[in-house]
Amino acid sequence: MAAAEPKLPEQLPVTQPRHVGKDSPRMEDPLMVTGKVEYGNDIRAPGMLHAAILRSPHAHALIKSIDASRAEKLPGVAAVLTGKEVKSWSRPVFGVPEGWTGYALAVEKTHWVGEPVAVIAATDRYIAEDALELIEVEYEPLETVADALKAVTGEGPYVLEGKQSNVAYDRKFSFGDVPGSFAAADVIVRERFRWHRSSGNPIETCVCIADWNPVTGMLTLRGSHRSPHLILPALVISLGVSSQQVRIIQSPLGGSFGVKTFARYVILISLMAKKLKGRAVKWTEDRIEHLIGSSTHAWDRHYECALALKQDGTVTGMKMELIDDLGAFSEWLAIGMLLKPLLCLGSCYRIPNVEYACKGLVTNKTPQGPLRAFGLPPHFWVLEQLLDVAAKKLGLERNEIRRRNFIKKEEFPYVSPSGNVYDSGDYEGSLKLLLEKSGYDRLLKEQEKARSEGRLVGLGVVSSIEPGLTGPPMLALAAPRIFSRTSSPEGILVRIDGFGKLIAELGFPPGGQSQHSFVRQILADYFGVELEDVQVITVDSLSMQPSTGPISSSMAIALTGAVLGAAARLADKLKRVAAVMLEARADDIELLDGQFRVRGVPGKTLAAAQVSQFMMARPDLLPEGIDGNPEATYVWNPPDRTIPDERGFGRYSVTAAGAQHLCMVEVDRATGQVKILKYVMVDDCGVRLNPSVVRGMLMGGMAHGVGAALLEEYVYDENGQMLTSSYMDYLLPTIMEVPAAEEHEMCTPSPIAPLGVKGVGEGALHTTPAAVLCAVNDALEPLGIRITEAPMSPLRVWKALQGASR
């Protein structure tokens, strides 16, 4: 690179940034709000067929036989795909740890209710759906295990063939002197918690259109896939194709939240396309399919936890043991959700001695998969509940116990017990701002008055951090052969045409992260042009630069690094050409406010457009080593990450955004319903490239968190049958439940990430469940009851109220 990476917007080659850090209109919005955007289900291909999937009604059953002959004869049906073919044409779906998954279609037996058993392709979706009813499957039901606590003891059957256990992952991490801290403790707080599984439910479901050309051997995939360079290796491994045979063209995503990976179904529809020998086939997931079979259920956890404290409230040690019900397979990267708490075991608090034991169990439920916040919301809820309990036991005000344990702002960069580094923060300052902005003292008086009237009003004040840009080092703990690497590459191509217009090519369509918008803002400032002079386009998987994609709150960090790197390379190229034009040394040329000029010589300037025109018109005059192409690529990788050692000690992430939330609720004594009366957030995600985008992410994450805290739960019976397979049963928050929250900014720029940004894409979902659930328990305190299960649904709260009244 020609110049050091700017660590703040003020270091960009512009007198004053005009766009970075400002509320700039999103370039993604016009198409979306006018309905002109082409989502996956809008795509039509000539001669395209439509797929429908037959799913298992049994949680665990042998498949004695499948007779699809009647379905195959139905007019309009083109093909039927069964497990026998899938087994012969592919390998099991990718998963970590290796060896704990099955094929994309059930082969000899089924493992959960909703597992795909057969696929039909027909000229219309309704014909394919009708044909499903003509397939005759003979099942022999088997004993089912749907309880992780039974599965871990060895009771019940083994879910996967060839395994002698249902424990897919079992690891204890210990940092510091945990036994010593508990032996010397003045007070020990112990508690059990239960977090029930939920998921993401975007408005757009998953869509895949597969077209396998029998002449060229090319497999073209269109639809709502995300992160092509993540899913490509899984396709190559499972389908046995070479990487250049697969072309992934993404449509804009109508929400992702992790659920748009759907590797199992991409493999499945690709295999159907292979059987069709040249006809494209499309599968659009319906709502029931998403609920029962999306393979993105998450966080089905049982916790046993303890805190060791001194009499003054200082936390000296923590033990956390959790069992996570992964469902039928340890599929895709779901195991990472068990490992991510390692990055921030103590959250915002200085807890020197920590033991973290985690088990991942397979049972006869839908497999887990990536979900926004990747496993951290339960962790923060458990820790914040323990602090509230400890404060009460010690007679401390709950904010005071937090202040006494916060990592101080002068301690950054802070090395956590597991070796991860928090880059910057001011947690005490954030809490102070939160309490001021929310009028905390007034809220306490309101609560006191409400309680005197017999009303159940509670307050929750909690903290969390958000590790930004995590990835392979964490997953190396479960699959060292595959993930012992520190890279999470993000690349971009930037070019300037003869009119001085800039074009950026990146690998991701709009999906809510606003990456097209902030790339435009950065380039407009860097080259001193207007926003309208920058075009940003999405290219397919064969054209894009090495990339990881929008995972783990990484986009703002990694893509900013990539665009700054490419911009610097392009500017350096243009400087050398400008030196020829201005008859000066290249070292004397600088770029400022969109002009290339000779330092110290007023008037000797050139616009970028003039330089690019010269570059393309006069290759005979270009300096040695410079071609006639005014473009540059750059691949950014996170700095300073390390592969964990045998203890699990490593540097896993790049940034650590901080958040403090306050929630005030009222619980209805008669119905158990919870109403959020007030919600205030203070978030520190470093420099905000586009503040309105950050606010949008935080509000969306908060809404997601309200659902996780109070409503959303996949309920199974003891036989593994899901009882919440429609939105009549699986409750999503609406505008009636989600409060109009206040959001306030604290900014401690990251000293590591480009432009001082921190990841915030998962944002408020880390913190909101803890804030709401702590507030509900505070409301119930006068009754002497406390709920240790999430979600605190109306039924669960009502039952607790009934117990208190007896």
The other form holds:
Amino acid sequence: MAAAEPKLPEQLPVTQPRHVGKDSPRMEDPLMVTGKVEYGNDIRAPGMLHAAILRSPHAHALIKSIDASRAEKLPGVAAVLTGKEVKSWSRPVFGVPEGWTGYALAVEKTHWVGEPVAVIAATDRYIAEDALELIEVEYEPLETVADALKAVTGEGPYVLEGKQSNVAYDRKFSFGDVPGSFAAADVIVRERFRWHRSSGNPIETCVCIADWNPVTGMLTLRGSHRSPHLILPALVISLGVSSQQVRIIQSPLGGSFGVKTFARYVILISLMAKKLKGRAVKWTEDRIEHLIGSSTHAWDRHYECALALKQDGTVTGMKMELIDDLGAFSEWLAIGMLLKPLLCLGSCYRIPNVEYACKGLVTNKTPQGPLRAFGLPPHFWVLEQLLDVAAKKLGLERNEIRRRNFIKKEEFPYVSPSGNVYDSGDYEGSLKLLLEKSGYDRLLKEQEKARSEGRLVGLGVVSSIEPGLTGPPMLALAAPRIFSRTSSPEGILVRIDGFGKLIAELGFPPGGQSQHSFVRQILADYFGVELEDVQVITVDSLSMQPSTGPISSSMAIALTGAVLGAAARLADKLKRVAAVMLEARADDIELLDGQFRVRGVPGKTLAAAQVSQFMMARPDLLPEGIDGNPEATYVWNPPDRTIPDERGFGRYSVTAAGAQHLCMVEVDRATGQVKILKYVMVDDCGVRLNPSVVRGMLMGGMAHGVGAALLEEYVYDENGQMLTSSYMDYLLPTIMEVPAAEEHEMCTPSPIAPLGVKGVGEGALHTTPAAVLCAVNDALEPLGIRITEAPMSPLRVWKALQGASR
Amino acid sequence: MATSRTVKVRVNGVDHEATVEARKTLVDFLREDLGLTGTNVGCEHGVCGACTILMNGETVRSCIMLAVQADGAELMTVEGLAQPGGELHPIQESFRDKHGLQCGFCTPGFLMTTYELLSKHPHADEEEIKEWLSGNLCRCTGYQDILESVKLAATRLRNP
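Would you mind giving the form predicted in complex with its partner chain, to go alongside the form predicted on its own above?
Okay, now the whole complex, with that chain kicking things off.
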């Protein structure tokens, strides 16, 4: 790169940034508000067939036989695919650790209710679904294990064929002197916690359109799957295809929250396309399938935790032991959600001695899959609850105990006990701002008054961090052979045409994070043009640069780095051409406000369009090493990351956004319903490229967090039968449950990330469950009860209230 | 066996006559037979509101209605909101200006609900707006900016 990467917006080659840092309108919106955006399910290919999937009604059963002959004869049915063919045409779905998954379709037995057993392709979805009913499957039900605490005992039944255990992962990490800290503690608090599984539930379900050309061998995939460079290896491994013969064309996403990063259904529909020999087949997941079957559940955890403290409230040690029910397979990257807390075991707090023991169990439930915040919300909730309990025990105010343990402003960059580095922050300042803005003292008085009236009103004030741009190094702890690498590349191509208009090609589509908009903002400022002069498009997997996609809040960081790098390279090329045109030395040319000029020589300037025109028109005059192509690519990689050593010590992430939230709730004594009376947050995600986009991510994360805290839960019976397979049972928060929150900004720019940004896309989901759940327990305190299960659903709270009144 | 019926509807001011299976849902008819893919399917059981359209001026869930039930009706979908020249409707403009959408998938449903609300209650207050929007799920925005979008749209429609 020619120039040093700008660390703040003021360092862009513009007198005053006009777009970066401003609420500029999103370029994604006009298509979206007019219904013209083409989501996956809107795609129609010539001669396209439609798939429907038959799913197992049993949590665990042998497949004795499948007879699809009646289904095949139904007019309109083109093909039926069963496990036998899937086994002969593919390898098991990719997963970490290796060897703990099954095929994309059940072969000898089924492992959870909803596991695909057969796929049908027909001329129309209605016919395909009719045909499902004509398939006869003979099952022999097997003993089921739907409880991780039973699965961990080592006694059968075993979920996976050929295994004599259900423990897929078992690892204890220890940093500092944990036994010593507990032996020397003045006070120890111990608790058990239970976090039940929920998920992202984007309003758009998953879509895949596959077309496998038997002549060229080319597999073309369209639809809602994202992060092609992550999906591709899974396809290559499972399907045995050659990487350059797979072309993934992504559609705009109607939400993802991590769940569309997954490859199982893509493998399945690709295999159906293989059978169809050149006819495209579309599968659009229906909502029931999404709820029961699409490997998108997350965090089914049992915790046993302890904090060691000094009398003054200083936390000296922490032990956290957890068992996570992964569901039937340890599929894809789900195990990473157990490992991510390792990056920030102490959250915002300086806890020098920490032990983290995690087990991943397989059971006869839906497999887990990646979900926004990737395993941190339960971790932070548990830690914040422990701090509240410890504060009460020590007679300290809830904020005082936090203040005494916060990492101080002057301690950044802070190296955590596990070796990860937090780039910058001011947690104490953020808390101060939060308490001021929320009128904390007044709220305490209101609470006191409410309590004197017999009302159950509670407050929660909690903290968290959001590690931005985590990735492969973390996964190396479970799969060193595959993931011992420090890269999470994000690449972009930027070009300028002969009219001076800019075009950027990215590797991912619009999906709610507004990344096309902020690429446009940055380029508009860099080259001093209007927003309308920048076009941003998504390209397919064969055309795109190396890309990781919007994972772990990487977009603002990695894409900003990629755009700046490509812009600098392009500007450098143009400068060398401008030097010819201006008869000056290339080193003397500068770009400012979109004009190329000789440094120190005012008045003689060239617009970027003049330079790009010249570049393409007069190859005979171009300097050595410059071709006639005004474009540049750049691949940004996170700096300073390391591969973890054998203890699990390593530098895993790039930024650490901080968040402090206050929540005030009232619990209805009669119904157990929790009403959020007040919600205030302070967020420090460094420089905000587009404040309203950041606010949107935070508010959306908060809504997701309210759902996770109070409503959303996948419930299974003891036989592994799922009881929440519609939105009548799996409850999502509406505008009535999600409070109107206040959001305040603290800004400590990242010294590492380009333009000082920090990842914040996973947002308030990190913090909100802890804030809400701490507030509910505070509300219940006068009754002498505490709830240690999430979600604190109306039923769960009501039951606790009944227990208290007896 | 599936039986077919003839259905006559006027959608966004255009008359259509088509033969459809009696079991076909209204949203599938709009999307597949008429090519109006702006209306999205989110849950297929009437909870999420993504498929909301107007039928004779009132919002309906097109995923839990059959096309044949719309016979003779006047329908309006998100494609009918913008002006004929392509100019955005004030409701669309307001959602854009107030960041009332992120991924945009639930947005057509919110827009159509807002359209009926503001047609009938141009002075709707915050509580009324929330009541009306409570049948539409959004997973991205956290609702607050949607609420602000509707308030702005109400103001703009009252003072064009």
